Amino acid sequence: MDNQEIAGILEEYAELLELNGEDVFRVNAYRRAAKSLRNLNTDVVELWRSKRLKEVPGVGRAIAEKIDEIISTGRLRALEELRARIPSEVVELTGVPFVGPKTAKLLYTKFGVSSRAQLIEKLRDGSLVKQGFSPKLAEKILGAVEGVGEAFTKMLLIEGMNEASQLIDKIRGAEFELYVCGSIRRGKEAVGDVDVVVLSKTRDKTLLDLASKLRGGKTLAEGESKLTWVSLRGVQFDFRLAHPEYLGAMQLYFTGSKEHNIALRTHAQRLGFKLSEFGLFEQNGVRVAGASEEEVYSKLGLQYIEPELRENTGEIEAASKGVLPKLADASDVFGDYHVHSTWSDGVDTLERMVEGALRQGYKYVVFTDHSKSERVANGMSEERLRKQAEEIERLRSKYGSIEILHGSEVDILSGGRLDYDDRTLAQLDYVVASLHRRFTSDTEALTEAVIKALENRYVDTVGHPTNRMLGRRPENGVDLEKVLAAAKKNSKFLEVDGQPRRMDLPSIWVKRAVEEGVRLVLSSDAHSTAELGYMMFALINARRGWAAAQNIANSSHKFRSART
């Protein structure tokens, strides 16, 4: 078993404790311990091997009794013994917004829910509440149902893009490749069936040569040129045959997004072709594109447009005008502006983080351990962080080629207050102002103690502003128009925050803040050196709201804060 499968696992029975009404303390204990497994750059069986598992951050006697069952065994009978006695049915609820466990259990006993989906039809319907349900209660879980939108119902982007590399991983020879195409391609948050062009390499092999190399799962349709495949976990591939004079094409169709493609069609019409899948034509059927998409963008006058750009928000008349951005790309980024270490929420230490951050070719990396308010994230006080100073300083001096800076995630309180004050956020690097609990919600009170805290001089930033937990948590409702405003007015950042579950800012706010002349930092919020690697998704979600290399502070080879 690998790191990933045992965390699994772990993650599994804290859920299944937390139903079962355990300790909260013994269920996060068992979460922590998944996490670290999670983000371990160390195989977790090798540390078993060798006797060791204790030195992984969050594991004690009891949770290392529990790894050793689940490699010993491949199973874990306390786990097993949980399932038996809590239904499936709840687990499921409490996935739902505001349904926790207690909750989960009464709507599966006393209310006949059983599914999520069912949830949502009582819900709308107003038939829960007429047989006894909270109305206040209904109101809030439908206000966040709709308020996560499509995330709900759909997989993270990470996880998309898992699904799809390891199937490609296992599935790929000689005989073809495989490109991702559709939502994953363009970057969105959260993606539904993974599309998938291949490219035979000879005329004879089909699609139903690739399906002989499926294994498990189960085969939808099945054709030469068209298979649709879901995985055991549930996942749909949708498989389409290329062949090279029209690979680019193909890509391009299946790429979308549905309004881009209409958008290009109309486009091509009125200079006279007939674009498709296969290529694109003449009016006497003669094709004059298809083997790359370069070609085609270019043999009807336009740019080429990224594929994070085309969701028809004005990208094809920019390119007809050659006004398209370069958009900034990995190699723009010198720097890593929020990172957490064990000195609060983080798995890995300051000095492992560090090193994280030079395989990632980082010039920089800025520590931003959590404020005191945040006592679940083990929020650091005053004297704490002076301490962490100093172990700052002592990095510095044996880390010569990294510039390392010191930072803190500081609360944004009621009223616009900070969790530090003025004399202490003064010694530091760097401050990301964040709102994590709404502490009111009325929304234009909320926008006014962000405001305020964009007016204090010591902040540089605000940290992911929306505070949305894609699929869990709706966003936060600040008005980020003011938000913009104030910004731009008092020469601030704002973040985009790589966490797969956050990305935040939302793209459509980082293009509103690249017309805005609003500068953008964009961070990891890493727990772990794993983490670090967050950054591709605040870059993805910056390249669809048209941010190039000028637009974002951490393109710069030097740190650079607001206040400079």
Contents of the next structure:
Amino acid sequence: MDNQEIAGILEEYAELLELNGEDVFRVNAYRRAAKSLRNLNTDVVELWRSKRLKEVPGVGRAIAEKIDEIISTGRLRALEELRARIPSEVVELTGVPFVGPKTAKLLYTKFGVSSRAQLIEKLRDGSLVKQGFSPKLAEKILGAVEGVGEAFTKMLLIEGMNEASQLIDKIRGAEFELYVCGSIRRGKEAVGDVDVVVLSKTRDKTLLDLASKLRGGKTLAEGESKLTWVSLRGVQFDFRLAHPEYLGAMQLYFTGSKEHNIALRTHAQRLGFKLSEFGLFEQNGVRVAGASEEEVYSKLGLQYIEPELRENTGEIEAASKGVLPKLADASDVFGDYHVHSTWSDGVDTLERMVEGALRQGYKYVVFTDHSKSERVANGMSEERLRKQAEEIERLRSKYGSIEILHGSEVDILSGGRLDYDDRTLAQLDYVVASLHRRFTSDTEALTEAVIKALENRYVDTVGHPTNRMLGRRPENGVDLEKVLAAAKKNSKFLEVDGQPRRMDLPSIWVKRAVEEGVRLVLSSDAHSTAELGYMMFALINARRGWAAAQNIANSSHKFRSART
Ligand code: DGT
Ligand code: CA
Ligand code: CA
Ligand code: ZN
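Right, the form predicted alone is done, so what does the form predicted together with 2'-deoxyguanosine-5'-triphosphate look like?
Starting with the chain above, the whole complex follows.
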């Protein structure tokens, strides 16, 4: 049991308490405790052993007892009782805008709606309204979810990854080796389910044996080589059995995308082969490849194609010509360019964040706390910015092995004005200009504001350029083709923000930036030491946009702003 896992259990408990009509103070107490566990730098189990649980901020007697039960028994009985009472379908529906616990229950019991996707379908075709659902509410819901993307009906990538690794940790063993495939392996920002290829190490074991190991949840379809199972939280898992001689072919098939598979099979046919999940075969039925993906691509005369590229957007042609880029990977990232601290809305101090950056193995870290107009995020006045500079100076003398840079995430205000004047900006090492609020609904004016910000000599990049919140808020409508051109003309970076709900720039725009030779800058946008790991999602998005090490500013061993 680690901090994140225990926090996850408390969060689920809070959610179900809320659905059960529990007092908001009690619900929020669990949420607060979970949040502080997520951001804690010490191991909860250690604290528990030495009976110091109550030292965790937000953990009082009642919550300490719950944590004690979780650690000592591995479960929380009160949570299990709630789960039995509240169907996972209702939980899913309550995340929808304007749908509270009551409406969710009604939708499920009276209208027979069991998923978000179904809700949208039945709202669009008018069938819910025909059954008596409020037309006003229907319109409001549809309006709110317009353009928020697939994450609304699917999961965020990080949620899929967490579900996958929790399950796999439980069932991996002597008999099975498990490989996560599907859209999770391709790194899509929103994923529908968890696809897993299962290698039977002992050969005689099948997915029926695996099914018997799965606790809770329910099995939807079961066979020796295919299994579909839904976890208690309503996440679907698809399993496919493989044996060593066709493990690679099965991974290839189950990783997809469907479009990549179809194009690859056509390519194989043209060469006189037949490709399936069981291998690459000659016309006479002899298998010529299948044990590994590398082997299959190689027999097809192709370079190895990384999962992130498998979207049928030109990767097969590039691989046949041998011109695929060598994608950037974690070893190419030497620093983080966008990090918050307690000086604005972060939860960890500058010093803790520096230590976190050292643990990431970075050579530099850039602090970019919010500027003064971001009042809700505790944005900084010029005076506080100067004080922060002094604190950073002190840290520089204490930590010699990492470059500590003083930057700012400066709001772009109406007309493209910036939240600090040029004299203040000139004092900083690095400036991310971000559009947090849409001060106008005129997207042309917004685009112009972003371009004007990029033209400022002290600005290095525009932060999270579309300002999307996956599944919650659509892109801001800024014309990225024009922004790209402005970045190119002014030799500025474009940011790829790694917050899992952002992953912004979107990967199709990363690809355009790479084509145009506009440099990217990857960032975690971390608000705690734990979130420094979000760099991973920036990297995945950059890879999905075909970015190589030379396309990202982070591959420099020393900090370099767009100005240098
Ligand atoms: P998702 O789950 O909606 O986020 O997206 P995927 O790509 O994970 O799709 P999923 O789970 O339906 O199927 C997993 C993989 O199985 C998919 O990426 C490719 C393969 N696959 C599924 N259906 C087909 C098909 O009709 N033809 C071929 N060639 N492959 C398929
Ligand atoms: Ca999938
Ligand atoms: Ca699937
Ligand atoms: Zn930020």
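Just so we're on the same page, rigid core means the largest C-alpha set that superposes within 1.5 Å between forms. If you're wondering where the values come from, they're calculated on a predicted model, not measured in any experiment. Residue numbers count along the first chain shown, from 1.
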| item | value |
| --- | --- |
| Rigid core superposed: P57 CA moves 2 Å or more between the two forms | yes |
| Yes/no, D68 Cα shift of 2 Å or more between the two forms with rigid core fixed | yes |
| CA of A34, rigid core aligned, shift of 2 Å or more between the two forms | yes |
